[in-house]
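Okay, so here's just one chain, in structure tokens, the form predicted on its own.
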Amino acid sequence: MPSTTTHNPTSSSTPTIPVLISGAGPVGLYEALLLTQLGIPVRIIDRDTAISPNSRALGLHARSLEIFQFTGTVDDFLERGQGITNLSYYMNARLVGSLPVIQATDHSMFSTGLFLEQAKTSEIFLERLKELGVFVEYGWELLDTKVVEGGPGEEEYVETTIRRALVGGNVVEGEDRVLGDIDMRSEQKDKEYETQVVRSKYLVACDGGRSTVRHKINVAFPGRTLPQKTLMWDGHCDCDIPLSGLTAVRGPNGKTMMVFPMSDGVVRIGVEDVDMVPGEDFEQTLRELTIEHFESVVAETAYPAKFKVKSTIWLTAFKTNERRAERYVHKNRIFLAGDAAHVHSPAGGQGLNTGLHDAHNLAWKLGYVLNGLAKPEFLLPTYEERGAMADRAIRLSSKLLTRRLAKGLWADLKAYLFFLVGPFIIKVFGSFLFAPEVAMLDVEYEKNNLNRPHKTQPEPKGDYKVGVRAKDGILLPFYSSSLATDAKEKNDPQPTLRLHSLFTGIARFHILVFASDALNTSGAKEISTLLDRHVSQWQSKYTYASTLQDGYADKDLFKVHVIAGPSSTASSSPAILEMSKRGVGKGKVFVDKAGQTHQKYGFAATKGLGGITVIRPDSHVGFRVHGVNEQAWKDVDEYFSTVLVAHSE
């Protein structure tokens, strides 16, 4: 594209920085926050001059709250968000039924997701970054980027050209109204800019579906554009149907409108309009979009209930694209994240959440590489595992959108029966997990350099294989039988805790030692000795030089948690009593009273060999081995020696 701009003659270059982040939406801000907590200096730029007040995403799922818990930010979200509890379904203005979105608390310590506007999610990250002395450089627009081979004795690096307008901003009038458009933005005429050439070791592109970075590194973005147009409105309204919670309304016109609660009594309504027609100028469609048109479409869908717009905050329309970048990693130096890597329907609220998980997956890997703990050519390509998660999100959102757009008697009947029978299912089974895929609790990665099956033991399938999300579970602090009896006589309840509450940290591997019955015998002393010896060796071989700010006073990268079977409380072994008094992460023993946590990880809680599971810093299973003997610990040691780089190497 030929330039139509003039530039300030005093353009400049900047010193090499570890990581440049392009795009300060929630994904870019979260990446900046994680890297800063990992002690990695970042520079984060954004083309806009401030956070957009218009929030395209609203929902945070249980899996996102889990990773916020691990990284120390979840309380801010719980305080400001609204719980996603029930989904109510109306047909022809009559309530068919209401179902809990998620109620099965054994799956996650978070029994519900949250409604929280994207702008407020960004504000939370901005506040945390400000506390750490990091600020977004607004108004800087990325023009070009490339990987440059270093000269003699010099590493290759990323060279990025950025600019900012000396007067005004970079946003072209009207462009923010086009959601789902993946074309390159046009430049503005008759503008003067300051330019800089930035050198960085790595670049993370969080610059949206129209990503300049993706275009500049020639990464294809294959997929499809759906023919539907969706109207999206935020504001206050009067309606005979209660719209205070998550609500789906199926109208006599065959359309379904979705209603989402926002802050201060504001609601969001999304409803499909007429399909796109061949040759339609979508820009013109947006220019001609009126409140009156939106109100008429929603009124027809809500009928015979009445609907009236009282005030409007935002009205727009978007096309739905389903696209995924052909690759996420460019020359092990440039990485695509969020909408720059994947776009799809908002159905199911997968987009923002998937992008946040991209950031979580990538940050610790960059931290390890920049601290010399991993070879870039070994670790960084594993970020490509996120591509499968984008494919998953696209399939799920497409399936949910197809259901919502389905028309006809059969489609209406299926929806009617589902919501009519659902409450009875809950009464019978006690709980009901609605769409576990939507909550993103079933995410898993395939085998790669990080997710390594055992070389000789049978490779487990399903929930027990490497790459799966680490399951949550209920544990008790260790109580000897005599202490438990005393507590029972005093009516003191034994305190429980969640396994996931132990997974604090961003850069830490968590080693779960499932001891089964081994602590009932002399095995307690053996496990304690093996644990201490191997962890001491790992801590001396693998150290993190940068400052860590992730919830621990130390910089130990290996946190060990011993999980005993239900019969272990009968033991009075000095070794198990000593382990029960240790600090969390230092081999402290907990009790799996019901044996369910052992079962979730594929180990027998009684009369079993036990096993060791290595949880990656992003809480996915990296390695597992049956047994807790010397050989099992050697196998874990081999895993770390394969994945990590020791000081002497």
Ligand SMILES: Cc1cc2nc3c(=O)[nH]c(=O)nc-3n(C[C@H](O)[C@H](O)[C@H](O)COP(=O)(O)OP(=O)(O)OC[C@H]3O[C@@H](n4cnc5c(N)ncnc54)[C@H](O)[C@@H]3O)c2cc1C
The other form holds:
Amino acid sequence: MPSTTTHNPTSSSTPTIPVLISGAGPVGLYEALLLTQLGIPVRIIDRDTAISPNSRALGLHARSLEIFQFTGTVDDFLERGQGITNLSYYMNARLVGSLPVIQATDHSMFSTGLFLEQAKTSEIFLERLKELGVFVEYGWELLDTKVVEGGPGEEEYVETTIRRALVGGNVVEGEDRVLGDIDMRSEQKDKEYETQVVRSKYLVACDGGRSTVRHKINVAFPGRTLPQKTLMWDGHCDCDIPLSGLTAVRGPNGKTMMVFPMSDGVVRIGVEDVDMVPGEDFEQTLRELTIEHFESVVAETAYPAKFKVKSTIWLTAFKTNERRAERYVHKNRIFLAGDAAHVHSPAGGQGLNTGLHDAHNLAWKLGYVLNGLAKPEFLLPTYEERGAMADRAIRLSSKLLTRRLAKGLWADLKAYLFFLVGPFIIKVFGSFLFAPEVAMLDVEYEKNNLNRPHKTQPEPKGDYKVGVRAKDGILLPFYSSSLATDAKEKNDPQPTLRLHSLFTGIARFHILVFASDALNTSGAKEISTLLDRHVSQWQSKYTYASTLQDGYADKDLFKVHVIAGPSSTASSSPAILEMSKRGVGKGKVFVDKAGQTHQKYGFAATKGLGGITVIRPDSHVGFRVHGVNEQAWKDVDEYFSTVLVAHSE
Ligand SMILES: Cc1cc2nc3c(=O)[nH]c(=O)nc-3n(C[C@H](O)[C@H](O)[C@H](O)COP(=O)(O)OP(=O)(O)OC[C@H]3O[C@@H](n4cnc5c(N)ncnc54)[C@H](O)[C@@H]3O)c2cc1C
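Same protein, different state: after the form predicted on its own, show the form predicted together with this ligand.
Next comes the full complex, and the chain you just saw is listed first.
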């Protein structure tokens, strides 16, 4: 921190609030939105005076779109973002190939990710927060924080000191320096501040890579700083290579530049610069960065194509840090999320996405704990499961970065071969780049209190393990035979739906009952009876006191979806028809026509025992059991009783 002088500080203490969020970057804003929708009052501060107009992140992956469904914001993203459709690869200014980019067709409802500037992502959250009456307190900077043990009979709390400059903005460090059309912000010293001491039950630190909170609670941030330096520029340019879409250009100078489309015809170019030299002062390098330098590096990379900058919105340089906080939770009261917890290269666009997923993972748990539905010492430590996601993002971005920056003879040889067999290789390269791994659809958590294998049944492997992201599938709403015949006569295609579209509600567990062909027999009646009994028990035992504002009409914490095997027909079981009509546990009955959804969850679609899978509110598998009989339902009861606290306890 630059040194500052504080004149005439005024200090005040405020009463305990449930959650203070420090940092209103996209991760802090998303956390605030989730908690507000969960009915939890929040206070959110940022030392800046507005959303930063310079967007670092551009890419939002399919997994993020999946979780935006929970906050009802996904349509805003689809409307404002541009789908990632093609990657064109140029070598020595010649087009090697253009690959249609499809991230995941049957894996997710969202077959492609989006390009949307980080500032616009923040705006979407900010607009929603405003609608819900929550405003960011800009200009407030967190100075210090600690967990204070409460006195006798008093709960412990977090005590945080914040300050606001009485005139102008707070002192900022150099991370947002910009050149070009926007002036560099100068450090302002010797100012007058108002200070406040805020008491909160919980503090969520979303204050970026240089997190003040992380320093104050002494959490180490081990990792490495790579010597590579990258120049990043947003603006308008003239170039003989068409740069309007996602483009990679490998130049005769051995460097690669990536081009990304932004709104209003603006393009972003990221290009390798010379490596850092030992002892180089990066702040100094940033200060001395010029448009001319950037232009010459790009011109050499695009050569023999010509390149000229027309106007500049933002020019910056960054070096790659790969670091992750050694722990995410401090004394069960302070949580790190987003860049405060992990930083790495932008290759693969994992940073912001991972941060948003941190926010989601934490919010519903805080909601449960603050509603007395879960014990802090039981549920909150499971937030540490996010650490493995940061490791995953670091590994992936590092792999992509190393590939891009590979240097030396071997790299040149590979580049030459690439040119010869480009159209073939680009397929491999493309499928690697945009596979479910990059789209973050393969995310999975380790076993913990929330992701619990069955006590006695053999533990499944791979896709069927507890902790994996819930797979998507295609289902048919249950059709009675007469309706089906009717539809056939009218030539109406039977409407299908995606399993993921059923996962609504930020705080809701979804229970999938894979019935195989049990519904065709007398089993239907039994399933219906067991289901009614157990779901109504949970609903009366576990209640959420805060007013959920998640935009869905019903506020149930549990929703059951019965998925029948392909051979199910209403005529063979009036009980199915009856279940389907009234809905089960506020869910419905569906048919897995191709049997693939059963398969994706590890249950036989025909002649099987069926099974029950509990989906956590953030759509990861929490528990699964083979069978749909009384014992299986009791096992699910037991899962909930170890995770949740009944309101009478
Ligand atoms: C060049 C580049 C390109 C990238 N591209 C992508 C991409 O395509 N996809 C992707 O997923 N990620 C990408 N990333 C990463 C992404 O930008 C970050 O992961 C993301 O900004 C993290 O958001 P955040 O809210 O955690 O932190 P930030 O955006 O850094 O926000 C932190 C906020 O905290 C505030 N703050 C800091 N200290 C204090 C304090 N003491 N008191 C109060 N407020 C404070 C700051 O003012 C700021 O508003 C990229 C990064 C870079 C550098």
